[in-house]
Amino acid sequence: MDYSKYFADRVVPMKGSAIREMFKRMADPEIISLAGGNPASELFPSDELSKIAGKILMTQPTLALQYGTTDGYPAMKDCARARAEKVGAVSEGDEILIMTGANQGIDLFAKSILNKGDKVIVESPSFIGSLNAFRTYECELIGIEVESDGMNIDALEKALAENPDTKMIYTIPTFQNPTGTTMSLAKRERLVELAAKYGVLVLEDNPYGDLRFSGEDVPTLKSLDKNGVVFYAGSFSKILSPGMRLGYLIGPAQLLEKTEMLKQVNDVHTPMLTQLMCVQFMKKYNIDTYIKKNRELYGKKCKAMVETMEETFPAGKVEWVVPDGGIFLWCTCPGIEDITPVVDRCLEKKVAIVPGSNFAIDPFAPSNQFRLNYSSASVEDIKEGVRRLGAVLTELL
């Protein structure tokens, strides 16, 4: 039976994540994955969290296993506030909502403001999870090129002038997914000014901001906002554990009221057990010491990847920008139109990478770009994976 006729119109254009599809093909333990976006599992504080979870279930079983409030457990909201205040991402009159992962916050915020046909400006390329959320609400995506120092702001201003009905700008300004680039301070200031001038909301997605291993911190867009146009999505996934599904959304209470209502419909509340585990971990341990370990390891892994790329990639055939943090590195092959043969050949050679089309405004158009991840594999596997990739690039380019 053909079930395609039953699909809602809004989901027909959606294309699944190539990363998730690739996982299905990676049951072979010999495959080295440079494709995912997972944090380093060796850094998970599993022993500490195991003890914390056991104690909570022994001493606070009703609190942990009963329904909670939709906006979040108060002490968990305090944890989120403390993290956000470090980067100036909380203003007077703001509400904080604890979400089941930051991606839920992005999705439900979009759902609360977007109508069919609304225009949303996004970076090109950008994170597929957010792009698919916006596509689900049948809005029109307007892509702005990502340069080495972030979104092309002149192109953004032109797009805003030509599309006065734009409702939102979505951006990952720090260690952007997938490019790993960081938006300069000058561009951040202009973006916030333009959003206020044109009356457009900004959704700042910052899951990687804590993972800087070189260079200087840059102020968040939220900290630069004086007009209440910037909303902020934060996450504990990359600094504590992605499986705990803990994120948060911050912005003026009047607008987030509807997002909270949508969350109540969606999943009632974020699981109480993981909220309580996070609260207890924050009380008992210094999260910044833990984050420092993340930064040191990711810096080491990124260095190993870049050095091996320089040794093994064919000269003049591949371009990339070395990130100052985060977990991704973006590559462009100017001499070809479509990276798909490289991706397929890499799988034959037991190494996985992600094609750039996965992050494009038009996911069906060919792309000559690909994303690499250096956080989840070991240093030895990173070097071997890049060597195999280098051999494929030399063969095909």
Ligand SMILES: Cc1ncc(COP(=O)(O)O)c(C=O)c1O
Contents of the next structure:
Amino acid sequence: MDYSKYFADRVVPMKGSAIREMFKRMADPEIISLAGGNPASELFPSDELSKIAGKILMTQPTLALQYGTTDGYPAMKDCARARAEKVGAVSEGDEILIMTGANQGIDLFAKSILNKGDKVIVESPSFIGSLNAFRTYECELIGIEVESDGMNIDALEKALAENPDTKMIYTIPTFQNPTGTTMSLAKRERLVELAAKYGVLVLEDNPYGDLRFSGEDVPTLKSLDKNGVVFYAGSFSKILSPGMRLGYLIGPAQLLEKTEMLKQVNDVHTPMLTQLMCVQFMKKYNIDTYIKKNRELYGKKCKAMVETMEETFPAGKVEWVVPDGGIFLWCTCPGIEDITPVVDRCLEKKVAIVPGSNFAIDPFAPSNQFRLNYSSASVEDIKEGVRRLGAVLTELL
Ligand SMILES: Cc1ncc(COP(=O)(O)O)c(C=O)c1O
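Following the display of the form predicted on its own, present the structure of the form predicted together with the named molecule.
Complete assembly follows, chain above in first position.
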């Protein structure tokens, strides 16, 4: 039976993540994946967490296994607050909601404010999870080019002037997914000013902010906002564990009250067991020590990737910006129209990369770009994977 006639209009244009599709083809253990966005599993504090989980289930079974409150377990809200305060992302009058991952926060924030046809400005390219969330609300996505120092702010100003009824700007200003770039302070200041001038809300998505391995921290947009226009999505996925599904949303309470109601409809609350595990982990251990190990490892892995790219990529055919943190590196091949043959040939050579179209506002337009991830493979696999990729690029470009 063909079920497509039953599809709601809003899900018809959705395109599944090419990365998830690729996972299906990657059952072959010989494939080196530079495609996903998984954090380094070798650094998960699994021993510590298994002891903590056991103790919670022994000593607080009712709390861990019973329904919890929608906004989050109070001590978990304090943990999120502590992380956010470090980057000035909490203001007076703000509410904090614990979310089942930042993904849910972004989705339900969008659901709280977007009507069909509303305009949303996003970086182009951007994170597919958020783009797909916005697509399901049938809004109009307006893409703004990402430069080596973040969104092109002149283009943003022009887009706002042409579309003064824009409802929201969604941005990943630090170690952006997929480009790995970080927005400069000057651009952040202008973005916040423009948002206030046009009365547009900003959703700052910052799951990678803690993962800097070179350069200086740049203030969050939320910390620069004096007008209550910036909302902030944070996550424990890249500093503790993505499988625990712990994220948070921070912003003025009046709006987040609606988001909380949507969460109640969506999944009632974030699982109590993982909230309690995170609280105990944060009490017992210094998470910053653990984050430091992540930063060091990612710095080392990024360096291995860039050095091998320099050695093996055909000279003058591929451009990239070396990131100062995060987990992604973005490449552009100016001489070609479409990267698909390279991606397919790479799979034959047993290395997986993601085509740029996956992150585009129009996912059906050809792209000459691709994203590499350096957090999940080992240093040896990164080097071997990039060597295979370099050979394919040399053959096809
Ligand atoms: C930019 C961005 N935002 C949000 C998320 C989702 O994070 P979480 O695991 O907290 O849902 C990701 C995950 O890859 C991401 O890259």
